[in-house]
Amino acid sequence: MTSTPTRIELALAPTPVMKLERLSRRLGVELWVKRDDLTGLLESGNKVRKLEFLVGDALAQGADTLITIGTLQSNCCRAVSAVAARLGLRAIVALTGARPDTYDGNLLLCRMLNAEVRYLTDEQFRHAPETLEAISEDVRRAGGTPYVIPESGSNELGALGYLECAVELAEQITHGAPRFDTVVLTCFSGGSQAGLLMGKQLAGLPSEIVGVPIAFPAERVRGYVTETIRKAIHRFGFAIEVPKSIQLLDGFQGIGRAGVDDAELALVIRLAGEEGLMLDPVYTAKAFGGLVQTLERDNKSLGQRVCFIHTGGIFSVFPFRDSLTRLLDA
């Protein structure tokens, strides 16, 4: 039996798309961006449109503790906390670290949200699913009824957040924005690409959607994605079919999952200084990179508008003050 979603509303959308023009006129392509760094609620960016489905499901089961893990730097924790702060909702973050002698980006403003944080060990963190059933057992036995939203909210419930997406994009091209050849965005687990890939099909959404993987191999990231539209197909009844293939541009993982070298940092100066848009190092700035790479070797190979989805993380600029710093002042 299928399910209907219950979603709340909490992004400010529609969130506008811009050109960075100097950027085009480098490479000799269109190169436009999609701001969902403006979703709102702390500019917490993708998160934000998968938590209106995510938190709608919480408030319809009677929910009032959302518990979620990350990074200590994590988005999607501090997302979370926002949106708990707003509804009147108790949040618990499970953070893998030790905690810091002072707070700082995302973990300052957790705290600073009210939410209760849990320091988990590496081997806690490991073992996620347990490390969270257990903290859900701790709200239970107070009186609570806890909801576990997953790392990135990312699940096919999630998903919903940017098949809703793709459907406001295609919206904006009928009133006026670019017919994009193709659409960009930054792939952690895959999720967000999942549900652009099912909007694409529910709205007939014209452009290509390419991700491209910032911490995992590319195969993992495709059975990522392959696999959550065949989970919202049997749990939503859609009528769309799972894609033949993934499009990802690989290579660009980088140093690792947290790990920013230099030529991300340089970037994230750059693009600051030569369009007013700041990146996240961690994340935006490594697909970023692999997509200016991937024009600069052949600026056709995506066609001639392209639109880069932004999906936010602004405030971990931050506690990279002092490489950041370093690379000014070279």
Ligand SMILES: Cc1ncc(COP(=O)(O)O)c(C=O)c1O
Given for the second form:
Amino acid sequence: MTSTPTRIELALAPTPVMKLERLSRRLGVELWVKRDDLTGLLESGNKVRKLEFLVGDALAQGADTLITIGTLQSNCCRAVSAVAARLGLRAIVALTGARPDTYDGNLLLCRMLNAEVRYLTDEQFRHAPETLEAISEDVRRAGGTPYVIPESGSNELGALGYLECAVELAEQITHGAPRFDTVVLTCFSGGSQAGLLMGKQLAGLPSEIVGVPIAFPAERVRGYVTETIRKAIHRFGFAIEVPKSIQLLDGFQGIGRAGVDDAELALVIRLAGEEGLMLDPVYTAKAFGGLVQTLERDNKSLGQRVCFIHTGGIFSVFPFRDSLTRLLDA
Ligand SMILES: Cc1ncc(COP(=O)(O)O)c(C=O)c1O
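In place of the form predicted on its own, output the structure of the form predicted in complex with this ligand.
Below is the entire complex, every chain and molecule, led by the chain shown above.
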């Protein structure tokens, strides 16, 4: 038996597509950005689209408490906190690390949005399912109804948010947006890429979908993407195939989410000044840097018209204020 997902409207969509004029000239390709950083609910990027389905499911199950897990500066935990506050639900975010003396960036916003923060040891974070179950049990014992959102909102249900993004982009192309040869996006879990690949088949999006892993090795991301699509086909009965090849630009992970180097921060500064577009240092700067390096090496490798999906994350700029100040004043 297949199931029909419940979706609630959260995202401000369709999000615009914009050409990066100066960078396009410099690289000798048409480089565009789909501004999914503008999906709203505190600029919650790709997460809002995923949460349309995940929180839709939570409400359908009668949940009153959203529980999720991530790093101290998790965009997803902040997005869940924002959606919970918007809908009058309770949020519990389980974050790896110790409570800092001063809240900053996404953590500051989580607290202002009235999320309850549980600080996790490395051990508790490594055993995420058990940790989330223990928190769920606390909620149940107190008479609440918990709903667990996996890290980054990444399962076959959350991926449907990016299936819808592909449908939206296909419609934008039908109505006059450029027919992009390639759509490039940042990959952590690969949930967003899985969604786009499903939507490509269902909506007839003509573009190749290329992910840039920013944390895990390419093979692991390929496995996640394939598995997510396979589960979605099984659960929702989509008449699509698991793609034979998942295209990734590999080698741009740096030290992953654990850190950001000066080159990534310099790119954030450069793009802000050159195009008025703010990347986030942890996710989109690594991926966009990989895209630019790929095009600098061979500006025909991704076709003539390339669209980068900006998946958000702006608030994690602020915890890098010291390094950014040093680079700006050097
Ligand atoms: C700003 C931003 N972009 C991209 C991603 C990656 O999305 P996915 O986990 O669907 O690959 C994340 C996820 O954490 C993110 O916060």
